[in-house]
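First, one chain by itself in structure tokens, the form predicted alone.
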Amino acid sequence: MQILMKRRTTGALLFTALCTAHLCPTQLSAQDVLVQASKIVVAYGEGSTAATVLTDSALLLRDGKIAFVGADIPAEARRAARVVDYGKATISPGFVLAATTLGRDADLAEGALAFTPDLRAAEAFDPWQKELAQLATAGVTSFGLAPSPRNVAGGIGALAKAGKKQGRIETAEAFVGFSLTRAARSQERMPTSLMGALEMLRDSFKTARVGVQVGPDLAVLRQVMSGQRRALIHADTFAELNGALDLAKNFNFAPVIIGARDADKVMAKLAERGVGVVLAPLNPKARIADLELPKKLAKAGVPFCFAGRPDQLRFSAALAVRYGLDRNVANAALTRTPANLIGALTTVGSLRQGCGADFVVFEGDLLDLGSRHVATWVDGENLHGESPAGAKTSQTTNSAGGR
């Protein structure tokens, strides 16, 4: 009986191995997807650098990533792939929301303590949070889940994405969040003033730099000083901005400032020290000076992007263009720049080989608010809009990367 059972088990294992190797190839991996369009923006340029654009071309998606682009797509892979053809539409990298709590400030803050640099925002992430469903409809394909600005040192932010059924964390430890704004000060705990917040941070960085004491909180500060982790600091007023810039200079790191309402008053410092900025969303009723701030930042060579609700990103970029911002810089502020500011440029913000298959499809110019938003794809899945019916096979790629 034992011999019979052994033979049956051996036979079953042999059958399974044969099926895996030869008989069931379609069960091994999902089919590649070839996404075609008359215009594909692989990446928007930085500063005055032109965007990388392909005409009448395609992307090959595999396992949620960009496997090949344009003329690099192998003919065999092209023939075997499922084709999605968006015709005369434009495919662009998906929008990146650099820093947000998705409306959950309280869950991403420590009420009793102001200094918690080692807390991880990823641990408070709710993959079924209803706000995730709003991202794809606004063209947002990834976002920086930031610690709350209620803490002077809020913790470690994560890179996250929405999904068909639930959201997920792409990178659990992407950047470190700090805050010098009024939200971080309280009469119920220290610090109660901006001076107190700066003193708390200076003392902590000094202790971390000496390296005598050890602990997870000081280890995070050492990572900031060594350049291993990007520091995002909430600061709005002239005094807060100067405090943040002086702190960064004293401890040798280049921060990203979130808010920066008075950035025009410290423009030279921002440019000189290589500081990036995450601006609050633009409002058409705002002061002209606020509406022209993106143009001034670009002229000074200060990289920037926008924060706010997902549906405010594209509107802010379009409004900035209306007030003088270069269109290429505005497009980069939706895609490449925020990815770079949170240290995620190798995975999101462009459609280069190896990046996530995160893109938006528009009929018309991306910054024309009258253009129809056709679809949003995240990790190779269509989360918003419908995929057009495509042929089962495609044409041969020409030398220019066309179909």
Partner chain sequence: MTVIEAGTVHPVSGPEIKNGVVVIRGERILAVGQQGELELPPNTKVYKFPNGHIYPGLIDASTDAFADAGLRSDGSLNGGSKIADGLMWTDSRDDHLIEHGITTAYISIRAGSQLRGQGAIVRPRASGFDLWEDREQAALQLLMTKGPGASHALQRQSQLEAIGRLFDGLDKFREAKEKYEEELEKYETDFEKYLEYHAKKNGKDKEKGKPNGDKAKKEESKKPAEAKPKADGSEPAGRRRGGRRGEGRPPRGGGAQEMSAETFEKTLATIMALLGKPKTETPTTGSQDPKPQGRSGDRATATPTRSPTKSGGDKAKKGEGPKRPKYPKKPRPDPQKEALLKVLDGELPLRIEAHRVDELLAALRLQRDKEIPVVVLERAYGADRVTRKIAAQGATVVLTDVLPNSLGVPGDKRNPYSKFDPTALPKKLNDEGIPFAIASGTARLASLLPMMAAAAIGRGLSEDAALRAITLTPAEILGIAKDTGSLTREKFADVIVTDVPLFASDSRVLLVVAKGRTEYEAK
Given for the second form:
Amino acid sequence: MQILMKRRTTGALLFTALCTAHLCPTQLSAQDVLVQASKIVVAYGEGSTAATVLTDSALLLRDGKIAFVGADIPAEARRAARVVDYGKATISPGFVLAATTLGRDADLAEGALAFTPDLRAAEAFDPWQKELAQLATAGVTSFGLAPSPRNVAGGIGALAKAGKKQGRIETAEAFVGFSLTRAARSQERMPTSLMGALEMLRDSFKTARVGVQVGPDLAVLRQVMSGQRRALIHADTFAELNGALDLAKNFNFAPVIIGARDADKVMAKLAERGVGVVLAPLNPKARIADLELPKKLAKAGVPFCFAGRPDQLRFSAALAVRYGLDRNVANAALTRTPANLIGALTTVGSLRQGCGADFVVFEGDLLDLGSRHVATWVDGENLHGESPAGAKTSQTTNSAGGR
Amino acid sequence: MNHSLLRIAIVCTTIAIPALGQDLVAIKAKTIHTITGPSIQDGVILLQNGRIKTIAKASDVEIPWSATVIDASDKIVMPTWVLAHSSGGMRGSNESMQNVPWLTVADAIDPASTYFEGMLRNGVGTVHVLPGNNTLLAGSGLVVRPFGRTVEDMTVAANTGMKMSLLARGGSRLQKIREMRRAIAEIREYLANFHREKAEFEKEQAAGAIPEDKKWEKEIDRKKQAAVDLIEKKLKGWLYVPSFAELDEALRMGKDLDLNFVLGANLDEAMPLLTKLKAAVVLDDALEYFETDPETRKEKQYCSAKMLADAGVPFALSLASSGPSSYPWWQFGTCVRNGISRQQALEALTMVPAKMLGLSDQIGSLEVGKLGNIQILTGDPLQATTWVDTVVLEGAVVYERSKDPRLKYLFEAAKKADEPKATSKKDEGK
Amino acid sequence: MTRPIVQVLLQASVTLLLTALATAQQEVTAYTNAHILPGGKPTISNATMVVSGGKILALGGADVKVPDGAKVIDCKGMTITPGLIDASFQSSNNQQDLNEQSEEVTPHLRILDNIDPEDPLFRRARNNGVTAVHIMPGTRNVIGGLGCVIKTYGSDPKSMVIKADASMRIVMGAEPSNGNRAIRGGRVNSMYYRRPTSRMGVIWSVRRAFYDAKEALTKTQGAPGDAPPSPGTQIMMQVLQGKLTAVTTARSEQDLRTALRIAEEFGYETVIDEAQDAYMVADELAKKNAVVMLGAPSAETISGSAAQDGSAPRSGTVAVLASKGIRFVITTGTNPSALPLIREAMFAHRFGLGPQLALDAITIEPAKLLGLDDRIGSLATGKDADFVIWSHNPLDPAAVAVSVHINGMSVSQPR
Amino acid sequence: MTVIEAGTVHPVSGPEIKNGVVVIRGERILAVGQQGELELPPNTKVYKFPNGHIYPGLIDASTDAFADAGLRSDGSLNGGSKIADGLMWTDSRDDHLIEHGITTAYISIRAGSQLRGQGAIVRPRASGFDLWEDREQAALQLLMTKGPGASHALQRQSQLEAIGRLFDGLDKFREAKEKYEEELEKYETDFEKYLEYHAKKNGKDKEKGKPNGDKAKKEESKKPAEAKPKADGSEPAGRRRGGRRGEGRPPRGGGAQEMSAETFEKTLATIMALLGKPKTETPTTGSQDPKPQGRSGDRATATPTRSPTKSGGDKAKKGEGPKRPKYPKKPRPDPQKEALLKVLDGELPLRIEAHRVDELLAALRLQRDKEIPVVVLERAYGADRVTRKIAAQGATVVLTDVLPNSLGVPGDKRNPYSKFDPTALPKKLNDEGIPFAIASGTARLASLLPMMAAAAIGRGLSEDAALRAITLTPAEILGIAKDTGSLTREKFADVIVTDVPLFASDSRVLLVVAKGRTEYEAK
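Since the one above is the form predicted alone, can you give the form predicted together with the partner chain too?
Expanding to the full complex; the earlier chain stays at the top.
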């Protein structure tokens, strides 16, 4: 599995074998890591169910995954592992960013055609791009790389993670991105109006459902209709939301709406059809009705999470709590729900056995801005913040100015 | 094309009318609304030398044989409307410099303007023409009658007020307030300086430094006379208050100047301040406006006339130059629709503006001794189907609907259709 | 796979429950001693109207007795009229969403996708007594697409629709070609470098669209194996076969004559929209017994992007149309400075139209024009309970819609 | 008498008190202490919050509440404009500061080029607001930044020089004012002496009745220039200086036009003198000065052509006694210069809005060069690199935008402000001992003031320092620390109560008492 990777100054290639041998010789026989803290939240509950919390316990990390949790860590593994003790702090699952283009909108939008569902966002992922460095500082451990909302059917999104030196793709084909917002309609090509966009999608879904032999793009639509792939649809105004929900009802698939600014106008439909919502980060200067939208979504039982700029994720959750959202739902909105909405619940979003070793460490409740962000670990490596016991691992970037 | 044509039409009609108000005129009417008194059914109004001599029921008035009789026995007779503030009828209503108190509209009124023709068509008998809203101290206005060959013919009253405005163009409201305060302070300073010099002259004379026979012959600079009269409350000020934001400053200025306010739109935020208005105010022609609450995005409709009526402040209406709000019946309908009584709406175009202009003894209602400004309507003034049939100004017929060129142009199509049954009576039956 | 099926079952039961609920508590309301203008029929004074379940049960003078247990509302001194119908209504989307501008001829696109029930213009219309409107795509395309008739109140556009594909809009005049630029060499960097760029070009696009449709009509009888005609052409074929009414927006005299000529040339029925210069072509309209949807009679000028095609509207137009016996309705049309519909009718009444004709032109006539006079447009037993209670006679400038009812439900208490 | 009891009291001026109580009498705080320590007179109103927290009323050191959109975009602000003139209560969401626990706020507007008016200290009320008595003009706002757009260092340098020029010419203005005062008194006394002399003289030679030509001429020359008849007042006024034709705006730099008329008359007078014209009375003001003030009359008297005759008069009639004094010319009022003078005297603090490091250095240099006693730096994002200088010069800092990444996406090269970290700045200033306040910056964020302090705590600032930064320190910066800012005896009774600690995300204000009056009570 020799991947030719180039050292990233102008996108040059790097020979992996040569690189790993030279840089970190100790990596070969990876030693287990035992992380201890006074409070460990393994996973936040869905809706009103409580979170599973361990007090004064530990996690055993092996090869970037969580091998054992709490009581069932075997004794000899506990002795052999390198111990990292965070004392009074709280360890909780790393934040998951449901859908973002990480500032590379142009790379993730095919300009000529509006309908390109079979393009793969993973191919536009640049593992060395500098925006990855900001993720660890913001506590984000994994994110859904979504196609840009500038295309009516943008393509297939991927689940990716930041790494110590470079990011990597966790799952190449996670969900399919659609968009009915104004961004998709203000390009100088078909469609220029919402009528045109909806007609294009209705037409394509109809031919995908009825057609005998179809091309790769309509095959993706078939996977969506069969429920194999989640459909994430950008929609903001009432007309867009209504169009998206009717489209999903006609062709029988459960969409996830991204943006949903006027969600309170279609709250009943969202709740009734079990549609998930990915909200844009809350703007502190917005209307009170917009700031109370998370509370209303929670009351109606609509699963939701935040996306967009990674550095505003935790602040959005804190603002939502200030405007009435229940704390458990807010915590879930940062970790479990986004993983669930993009169909990656088994790998990220919680600290169960077998999940990735992605967690954040805070002194106090992470929803209060006053609690200090101690550290962020991704795939068993400490990317941000000092690890108290071991040697000061090389931080990626938390001071300003990038690398 | 049609403007010049219409103007010629007006000029030739005026020549044909006999000299104004020399003799006796009698008007027989189905109903006479006097505004101040009770309405009279089948009444007669007798005019002598342009003034109302008697108003009474037809039965107890004996029409002299020499009187020219206007038969309006199936129509409604009312006093003509009075507009307390308007800046129409002038070639340009704003001077380019901000502080020009010495100007007067007398130099700018164009007697042949179609604006005055529009006034007659709507039954307006008296218009107070003032400069526009774009300057600080804009000069003095003139009360005119919308009919006459020269400005002197049209003038009813002069020196009726100095136009001031707080309208800040290009978002500089504080600067406009500052400039207004400075302009008034400078005039006060000039006046104080003048009086000080006069006092010192008298003291010197008393002390003998100046011989007795020398008199004090220095008087106020002609260019500042109007502004000084304003400061000394000899001249009324007409202050345009664009919105709620300037009302506070206007009330402050109202304490030391004799001001009438002309209120713009968007007054809902200043609801508590409205109760502080003592005198009557003039309202802009746009009476209703929508406002969207940024938080709930719900739209709410406001009516400035209703707000003033609730605050107990008498108000006068104005008419736009075009569009629905240029018709009096539409403005009355808007007021009644928003909960204002019919009488208060009618007074808003008759007695209230007359009082504001200080001419309530001359115009504003049909009473003995007042000017014979009368309009004859085809129906109730608050009905949409009512047209102004004839306008009599000071005893002389100045407008007749049958000879109106503009209405002919608008309804020409109806004439061209061959059978005459296009009129409304025919449709009744269908 | 099982999830969707479970969902369908669940939904079915829910809707069953709802309808049961609605019929159970069948509320009966009676509006007594009101002055009723039923529309199309003479006025009934101190009449009673009984409404229940969204329909009108009974209507009449003294002979109608109030069923016991009914909620009685005394409307002394007030007037009840049918809910007003605006046959050409402009919702508040900005121009970009009213037309699909990637092509000039898009007959198959539906404006229904754009409807937002909480659009402030719907609320204003409701507050002024309008209960149903006919919305068409914008006037930026030569053939804009399919309009629909909806009620002005509802939680979801689908529930508001009375008639889904009510009309297809064709626009005459220079307006559709305004944004296009001729391809005269040089950089062609936008899709707006295309035909038509002139009035002739616009009429050519219409003619070609109809020609293709005629061609497709003759061909389908021939070889069934060919590819089916494009969705746009299918709509044009319905127009040619008379199954779908075409609404042609034409303002100036020249456009009106062209509209009538094209309709005659391809043999389809058309309704003329806006028609400011109708009084100049009154005789031809009468001869072809065309129906006119007159835009904003009160407007003294045409504003907005249509000003280029507009002509100076004449107040006497309504009287001419009435006297020539031309069927017409009064609408607010595309003029942004149009007054509420009831005021437009009032101005028409002022300019010489009889009161009964003025009210019919905004109630029963548009219902007949849209083919919905069996459900809405007038007050009669069995029809939808869409009605308005006015404070005065509706053509009085001081008249206010005290309460507006759609399907028997009071949807707005404006004051 | 009102008593508020709660689980914990945070007086800011002292340590935290468990189960504390605050006793209020009239407008002032009577006592703060442990529950049960003080006996209470019978008719006291008692509020009990068993697990609530009592804090002093929050103070927002920089906001733009009570200003409607028109005022917030009023580009015409200069040093002389008083923001208090334009403030209005419009019951909009932004005006309800009291519900967020803010009992005192400093209002300033971010519009206008350099000097942006004089801010005001207000006390928000349940409906409406009161201006703090003598603090309607609380500080002079000065803009010393080009904003986040990319701007060349030289550009910023030239802007800073322009600001320096504002201050010169002040002493000349002050002298002119003082000179005018002295001349006025001298004029009064001279005029009295002059009258007595003549009264005495007339008493002696009643019969001589000597005509006194000199004074008459002086009187006559004071007659203002004969103005044209009013009717043609619209003939084109003097040369238009600035301002496009037909554009109603007053000519820019109003003073410039007046200058040109004056120089025009001087040059005309000198030419007349050179030509040896015998005519002595004032030239008919051909250049009719459109300025309405009577100045043309006065200035005519002051033109040089007059002076030769006056001096001539003195010599000839030496023994005649005191001549008639001349009324001094009143200098043009200039509110901006008066405000700048007050700044130099230290009565009015100067608030300088500077963001980047070089702008901060320039502000500090301005303070040194012009010896401005009280300077407050606003929004100083780059302050952590100039802390020593700030501490040395005793300037204080008002920080806004203290929210996570509020200045832009970190690491975004196009945005020069993305390298600033506003939430980490408070800790660094606190370590250097520089007094700083955390403010909302705009009325819309007033409800997030506690959250901003929490964000600073999250980056290492201690809780007490954070609480002080939104209560006592802003009071000190605004100069009202003796009346408010902490729960101490004899201070105004500005007290707020929250259900959970103030810095928790979901803390809610339960009760607000301002000056002893209950302004807000959560339902």
